[in-house]
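Presented as structure tokens, the chain that follows is alone, the form predicted alone.
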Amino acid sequence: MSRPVLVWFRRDLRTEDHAALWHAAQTQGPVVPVFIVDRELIAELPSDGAIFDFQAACLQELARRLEALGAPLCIRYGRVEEVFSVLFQELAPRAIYYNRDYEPYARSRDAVVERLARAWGIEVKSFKDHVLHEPWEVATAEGKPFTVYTPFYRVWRALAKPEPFGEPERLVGVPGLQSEDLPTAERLSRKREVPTWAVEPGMEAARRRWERFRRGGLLHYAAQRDFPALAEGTSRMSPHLRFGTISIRRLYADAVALLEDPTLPAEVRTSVEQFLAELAWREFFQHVLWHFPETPQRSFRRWMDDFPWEGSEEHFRAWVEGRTGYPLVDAAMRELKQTGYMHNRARMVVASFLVKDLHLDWRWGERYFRSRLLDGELAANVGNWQWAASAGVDARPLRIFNPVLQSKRFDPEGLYIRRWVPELAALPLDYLHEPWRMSPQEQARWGLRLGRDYPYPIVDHAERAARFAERFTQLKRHTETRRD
């Protein structure tokens, strides 16, 4: 038999338009598709239990389709280059074939695989898999990256985008290979707190997720996409674009597909765009990151890292665990803790409301977003508690959400709250978004005790957003005039 190429996968847990696997097979020679329980990243994620059940559940999946397309998965835990010394001595490959990663860590871990491999005399190709444009793709007419989303945007729309491949008929896999276990929870030594999962995991999943809807709420996404207590009024898809059980390509090429009908409505024409233009957004902060790869640490806006955080470890458990006095805010937060999910309206508010009501470091909500979150990807999830805090790549950055007003808005009959919150769902509309504003008597009539059985707010709204906007105004002028 001659030498193998491995498919090393990492967030790409699928067999339909995997770009390495598809150019691994098309060589016609033995595939070892490897999967490795990097134990050095593993102990740097904040993750719950939850998400490494999550992808456990996606490679078991992954792994019968590998077997019966004729190529068994191969789990290894160790330290990456350790765990590929090991292979190379056990199968002396030819090839080593992966997608691109763009996080910093990993980037830095792919250098030292490659060179290790190249050490060995083992050729090495990487290939893009998890962006439709990389971030040395899309620049500015100077050749600098971009940091503002809406010419960004204006760019990467106009650039040719790439087909999705399809799936391998077959494969020549290696027999004999030993495989580990699964990288459960409880394997990993991982507690579980998040008990329910909001999607669910896989590739079948992700692709009948994805077809219900293409059919039904991308035709109504710009209408509905702000409503969290509407199911479908968005995708859903990003937690298996994390974990990649389904592809940026096929996503793009589907809705691209709706437009190429002249007959469709100008409502669903704009709710299509709309959608693009939300994949893009997603790529732009994997650009930013790539760019600007110590904005985990520090802010983009440099100076906001001398804002007086005020670091009130109660106030941040408040709003851990949705006992603000916010119901929308509560609401948001428990629906995390429960599913590793929360609606994209609802991130916005809440991650304002820590920052503008709390004032707290926004590296603190970043981190724990990222600890429940099943699609907590970096890049994504630091991008836009940057944008929120003031802190990131934002043209317009003092934005300020009143919890009561975008409560009263994408909530309006009281659904989500309802259910999120339920000691507040018998409350009348007058007094759902506005609990404190019940007099002693009527909590009596509602069967509600305010400071009891519901939380009054933990801060006045109004008041703590003028003191964010004043301290931010007074720390950029500051900063401006020590510049000039």
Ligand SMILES: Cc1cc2nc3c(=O)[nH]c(=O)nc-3n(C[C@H](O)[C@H](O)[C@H](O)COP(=O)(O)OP(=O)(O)OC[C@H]3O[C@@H](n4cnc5c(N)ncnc54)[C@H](O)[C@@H]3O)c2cc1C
Contents of the next structure:
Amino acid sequence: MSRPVLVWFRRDLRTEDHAALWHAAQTQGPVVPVFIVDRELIAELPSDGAIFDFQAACLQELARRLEALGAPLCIRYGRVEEVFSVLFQELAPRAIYYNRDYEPYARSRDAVVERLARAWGIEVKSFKDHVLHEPWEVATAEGKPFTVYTPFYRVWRALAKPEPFGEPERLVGVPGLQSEDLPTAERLSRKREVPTWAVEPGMEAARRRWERFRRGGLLHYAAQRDFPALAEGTSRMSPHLRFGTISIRRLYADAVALLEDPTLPAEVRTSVEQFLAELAWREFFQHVLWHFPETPQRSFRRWMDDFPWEGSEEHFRAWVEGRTGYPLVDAAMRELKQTGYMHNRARMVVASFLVKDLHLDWRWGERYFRSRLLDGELAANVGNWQWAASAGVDARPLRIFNPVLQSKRFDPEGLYIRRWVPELAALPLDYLHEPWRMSPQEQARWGLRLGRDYPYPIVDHAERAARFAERFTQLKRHTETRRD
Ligand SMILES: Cc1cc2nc3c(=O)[nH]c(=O)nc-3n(C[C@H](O)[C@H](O)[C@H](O)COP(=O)(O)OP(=O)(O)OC[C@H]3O[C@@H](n4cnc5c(N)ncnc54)[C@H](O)[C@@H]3O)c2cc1C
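Rather than the form predicted alone that you just supplied, could I have the structure of the form predicted in complex with the ligand?
What follows is the whole complex; the chain from before opens it.
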């Protein structure tokens, strides 16, 4: 038998339209799909056990599919270099193929593996797969990275996009390879606090959900995407994109195909364009992280790292537990805690609240989000948190979301609040968004005692927002004067 190609799976747990697997299959020789569980890396991640269970379920389905195609998945535990050294000895592969990852940690890990492989005389091939355009493919006229979304989007949208590859018809495997257990939360001794998943794991589930969305929600996306109570208002593809159970090429190709119909109603055309613009946000933040790899630790606007954060643990706990006294904030935080997902509009509101009402460092929120979100990933999470904190890229400097106005506008019937904050479910709409407006008599009438059954607001929004704006403006002015 000829020497095999190792296909290293990481955050691309699928067989359909997988660049590295597809190219390995084209060699016609034996293929060994490998997944490595690096306990040292895992120890550093904030992720809840539910996220590992989600990944394990995706891996289980992947293993079944690879076996059916002819090349069983080989799962190994250990440090990546050590596992590869063992596999090099065991299998004498001729090459390693993998899909590129743009996070700082992944980049340095991949460089180590590449050096190791070359030292063994093993070829290394990496592929574009996770994005439509790699961070260096989109650039300003001067060849520089973009730091504002809109011009990035214009250039990104105009570039020709790669087509999906499909699934290999069959693979030639290597018989008798030893593989270890699935890395479930239990196997990794990781506590599981998020009880359910908002999204089903695996490529079949991704495909089903996407098919339903592209025939339904996508057509009304522009009008519906901002309403957290609508389960079908957005695609919920983010956990699938995070674990690679569906490809970005597939989503793009299917969505853009709709635009080819000249009779497409204007509302649908706008919706599809809006959806493509969201996919571009994902790539914009990959672009930013690749060009500015220090941003997970430091604000893009450096001077924001001098902001006088208050650091109240008590306020942070109230935010985490969904007990701030602001119903929309609390509904969203409870949705996250119970399902590992939160709607985008709600993410913007709770992030603004943490930073601009509670005056807590955006990094606290970023880490907590990554510990709970099934779609939690460094680029999108850091990028969006910095955006929400007015500490990141993008032009408009100071946005402060009013949690009551957001609630009235985007949960007008209170369905989202009633679902996630059941103690408020019986309140009439008049009070649902602002329960503190109820007199003691009204509280008695509706069977809710504030301060006992549901908290009074832990801060006064108007006062805190004004104080944030003042401190922000002062700091900005101070920085600009110093610079002059
Ligand atoms: C504070 C904050 C933190 C966030 N953290 C993450 C994160 O860790 N991982 C993550 O994938 N998204 C993150 N987002 C972006 C966004 O909220 C989610 O991508 C979206 O809610 C996922 O739901 P969906 O798949 O139904 O989105 P849809 O509306 O159906 O959008 C389709 C896809 O576009 C991409 N997308 C949409 N909006 C954004 C955005 N603002 N930034 C980047 N990509 C976007 C996602 O890949 C999404 O799956 C964050 C947003 C905020 C405000």
